[in-house]
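For reference, the chain that follows is the form predicted alone, supplied as structure tokens.
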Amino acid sequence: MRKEYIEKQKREHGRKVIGTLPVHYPKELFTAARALVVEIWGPPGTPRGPDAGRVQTYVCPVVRNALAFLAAGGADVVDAMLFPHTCDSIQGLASLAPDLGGWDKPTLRFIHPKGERRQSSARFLRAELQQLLTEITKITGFTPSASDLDDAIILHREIDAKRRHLLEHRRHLPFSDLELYALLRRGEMLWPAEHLEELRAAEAKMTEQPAHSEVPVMITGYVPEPQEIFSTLGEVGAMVVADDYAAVGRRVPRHDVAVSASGLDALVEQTFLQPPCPTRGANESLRIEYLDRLFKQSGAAGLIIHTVKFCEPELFDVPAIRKHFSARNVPVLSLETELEPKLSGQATTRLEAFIEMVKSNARAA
């Protein structure tokens, strides 16, 4: 489906297509330069080619699968690849893919600053944005004007606002978790204006009264794979009411930019308004405060920490998150998976047992 969609974008709209590894990157620059971005989260499942074996087995499956996918020609339809500095493994993949995988397309890099906003980090980020925009225009052959960039920023702000609204009013959406996440993740491949139309259509279906009565849980993690986790939760009478996945909720700014900045300056400011993320070196205490606030506001009754095996940025925070919520008598399930196509029997059993415990606690209260 993705290949067909990409080819259609090229054929009917003359757009260049740039693939990207996770997680954080300035989508607005690509939209302004008339380039479609398609995200590659592995992809999930068994590595599509032998080149996964070119990196150590203890490297995260997102990187191993991506190397195999690129080397096997899975992304030959795109015109270039972007490698954000999500972690050392993904940044290193920018060199491994051309050298070991035979990738011969242009390779773009984007390094976002780590930690909280400082004058030095803001200057660094602006320089990175300008450099990336220059590289993008070399590929697309189109140099966006200031108004083109501002239009793209406005478009993506509306997308973020719709996504935030859908997540925060989850109980009023007549969709299963599986349906909602499928919708939200379509933004990983669609032209932004098309994704916005889908989000508007979903928002229009919101009900005045809650459409769900399932046990509410909060989930934090890297990427919602395997997607079977949602169908399993639904089968045992639970639903996600608060999301902190790096692939989903953690990429939605929680506040509008309250400054008169435009262009690259606006992108700098709103970068620091995103929820705390360990892949951007977020302060651990600030992240726990954010998660605690999100948990309370959502009315969740339990917390699922869903990590990808060997994902170091995510794993660093897990002990502190467990300690914080356990001390508040919140049921916590720490679930580690790889990018398998289906949830394992053991993981399914643990999910079912966890939800039963959450239900028991709710009945006792």
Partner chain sequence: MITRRLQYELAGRAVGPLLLTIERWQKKLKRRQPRREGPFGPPLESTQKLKELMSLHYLQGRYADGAVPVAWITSGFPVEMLRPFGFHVVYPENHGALCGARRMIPEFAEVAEKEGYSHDLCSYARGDIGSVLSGKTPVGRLPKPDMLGCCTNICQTVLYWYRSLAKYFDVPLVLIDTPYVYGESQPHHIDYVRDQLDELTVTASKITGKPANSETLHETLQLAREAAELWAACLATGKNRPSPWTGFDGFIHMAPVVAMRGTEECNAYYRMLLDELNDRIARGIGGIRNERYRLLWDNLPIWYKIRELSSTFAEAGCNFVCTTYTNVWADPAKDLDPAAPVASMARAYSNILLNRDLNNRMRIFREMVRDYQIDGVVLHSDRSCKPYSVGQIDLKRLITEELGVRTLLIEADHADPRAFSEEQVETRLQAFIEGFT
The other form holds:
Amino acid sequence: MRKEYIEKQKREHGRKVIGTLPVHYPKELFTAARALVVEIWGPPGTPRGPDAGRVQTYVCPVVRNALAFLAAGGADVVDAMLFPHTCDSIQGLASLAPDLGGWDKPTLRFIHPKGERRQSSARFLRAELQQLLTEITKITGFTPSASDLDDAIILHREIDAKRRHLLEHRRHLPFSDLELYALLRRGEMLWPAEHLEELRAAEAKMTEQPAHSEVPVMITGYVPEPQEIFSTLGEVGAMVVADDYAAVGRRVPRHDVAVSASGLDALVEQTFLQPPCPTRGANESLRIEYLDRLFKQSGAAGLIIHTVKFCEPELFDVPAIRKHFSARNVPVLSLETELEPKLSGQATTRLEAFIEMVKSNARAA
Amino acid sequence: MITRRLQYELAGRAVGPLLLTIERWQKKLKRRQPRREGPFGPPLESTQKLKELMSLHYLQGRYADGAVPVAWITSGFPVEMLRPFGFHVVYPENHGALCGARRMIPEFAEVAEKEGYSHDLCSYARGDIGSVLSGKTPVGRLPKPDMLGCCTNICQTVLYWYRSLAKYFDVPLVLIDTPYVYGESQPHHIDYVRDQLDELTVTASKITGKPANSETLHETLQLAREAAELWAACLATGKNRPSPWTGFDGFIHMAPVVAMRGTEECNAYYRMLLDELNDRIARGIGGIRNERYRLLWDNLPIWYKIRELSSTFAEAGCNFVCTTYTNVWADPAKDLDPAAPVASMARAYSNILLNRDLNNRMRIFREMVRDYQIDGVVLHSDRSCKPYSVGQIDLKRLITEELGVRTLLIEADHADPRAFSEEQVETRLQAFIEGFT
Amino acid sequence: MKAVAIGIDAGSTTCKGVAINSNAEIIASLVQPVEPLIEVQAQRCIAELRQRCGAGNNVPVAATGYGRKRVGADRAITEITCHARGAFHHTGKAGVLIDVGGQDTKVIHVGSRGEVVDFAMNDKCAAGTGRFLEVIVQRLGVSLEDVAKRVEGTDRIVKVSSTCTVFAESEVVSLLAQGEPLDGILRGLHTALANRIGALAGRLKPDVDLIMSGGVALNSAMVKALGTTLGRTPRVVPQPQLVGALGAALLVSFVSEVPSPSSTPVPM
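Follow the form predicted alone with the form predicted together with its partner chain, if you could.
Full complex below, order starting with the chain above.
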């Protein structure tokens, strides 16, 4: 389906298409330069093809799967590939695939500064954005004007605001978790204006009274895979009311972005206003404060920490998050998956037992 | 404060040396056991001095907090920036290697794992966090830091690890974020590192209450560059047949260039070591008795198996005459320029092996295999070190195809023996060795 | 007395069943090795339990364990909740339950009402589960019955550092080749497993009531090894293999003094 969509975009709109690995990259630059971006989160499943064994099994499945996928020609429909500097393993992949085989079309890289905002990092980010824009325009053959860039920035702000609105009013949306995530994750491949249309259509269905009475939980993690998590939660009468998946909620600013600057300067400022993410080297305490606020605002009754095996940035934060919420008598579940197509029996049991626990906890309170 | 300072100075200048002298006498007094005929050449005499140097460093460290400012930093951190401010520096990685060699990592790691740190995380990080949480260390006591410094040129893991430490100790963490180098490093990347080094000066000055001192920085850089050159010269002695030492000796003897870079003691040590190595070359003394095959080791050592592994190889006449890892502290540091300290550091610290792409790794293999006349390459696929290990499977293939030398990939972990499969590794090693004969 | 509820624990290695009376006493029980067709086996077990205590079809059945959804019971409840409830029946107070089964190890913090306050489970691999011991002990040709006797009869602990079952197996082979005594190695394996479970349990409060269940609790040497790691020896609940099935029966019966988790939504 993705492939057909991409081909149609190329055929009907003459757009160049650039694939990207997770997580953070400046979408606005691509939109301004008239490139469609398609995200590759793995893809889920066991790595396939002859290149599946080129990365050790103790490396995160996103990287293992991505190499196998690229090398098998899975992304041949795109014109270039972007590798954001997310973690050590994706950084390695950014050399492995183009240099030693697997990807021979143009390669873009985006290094975002780590840690909190510093004068040095703001300055660097601006230069890095400028360079990335130059690289993109080489591929698309279109150099955006200053107003093209500002238009793209405004468009993406609107998209982010809609995504935030849907996430914050989760209970008033007559959708299942599966449906909502499918909608939000279509943003990983749709032309932004089309995605905005879909978000608007969903927003129009928002109800006056809450449409849900399931047990509310918050979830934090990397990517919502396997999606069976949501059907399992649904079966035992639970739903996600607050989301901090790196792929979803963690890329949506939780407050209005009041940035007066324009162009690249605006993008620099916006970057530092994003929710805290360990792949940007965010301070652990800031992340916990953020999660705590999200948890309270959403009225969640339990927290699921969903990690991908071997994902260092996420795994380092787990002890502190767990400690913080456990100390406040919030039921916490650690769930580890490996991008497998289906949840393991054990993982299903964990999820179900957790919801049983949250219910009994809520009843006692 | 004054008494604390006195203790610190005494530990470093008087008590420590005295204790070590006594220990040396005691050793001499003990009747020498006739050495067993082993596969190794006579031991390096410098090793005793190395032990003293490192013991002294840790002994003095016990009294450092309260006496002088203390910084805990990563192995790739530009320590030269800190020396002029009088910091006592602690290297958790060096400490981790020590704990690894003494097989104490599982005990410490279990403490961290109980706190919720996944056993899939780097064993240095788990070991160090566990050591801090439990207060246990084989070196008696580590001084509490006033500042933490981490540089991402070796991995991004250190950022997460040091953030945890910063929270625990409640002290500032200075990050030197070094953009990964694909091909050649770009001007705006170097500018970024240079800007951060300037910011580091401001922070260090605030913490220590001392102004920046460009004269001392100049001297430190001179010393550091000399250290790198001396270390490079020591490593290069391995090009001789037989090599006067083994690559595993190199893992042990790299401690000063990692932990004491920028000090005169460090350089004095390497002058002595270089003299001894050259002397051995002149006298035809090898690191192992019967050097028949020359090997190269890639990635960190397996600290808890160093002795067993080197014996197994040495008995078969195989010597690791060079390693990619020990080279890290020799190669880019040669570019340090005392005349332009900050700018040259920004470049040198960005261009560390682990911060560069796989083409560069392959270039290094090519050069080393040629310069050291290598017969075989052993790649340690290190569960705990993703940046070093991603790509090794392809590198192994390329080395065999392009350089025509035999290769072996073994899976282990640099510090955690719980992820080590004795039988499996042993069988592979034996098969690899048998292939030579 | 008449049966009021039946609990079936369809686990990964064994299928357990109990029938309880209105005093919450077990009046019939069974333990069988698990068969591939769990739905068939479970129905047979239910029929057997009904027959043994003359229970009619109106006596409710709850199922737990990996096969819980395939049993065709009136309710399916996870083994976490059931184990907590079953253990609480024996202790009557809050505590920490360590359940070491064939495929899973669970550390469950049980609240003062028998509810689950928190829990942790081993990750996917067999390290830290009963399978770890079983595989290696079988490889060494020692019967599971003899293990405890051998371990308790030796003072030597030969350190086994690998926690991965496959790695540990090869490590044990090389230890034997080096002439290390078998009993000392067995003891070392117990210590390794206990350390792994200890890591899962995390830091425990000193005054917490520590209890143990699951098939591995029948191995007294393992209980002692855990005691050494945790600083205090857990009490083994009576009939440790039946705790899950008992909990299931209690949760579906009316004798349960604890509000049972149901699928009714919680008011928000």
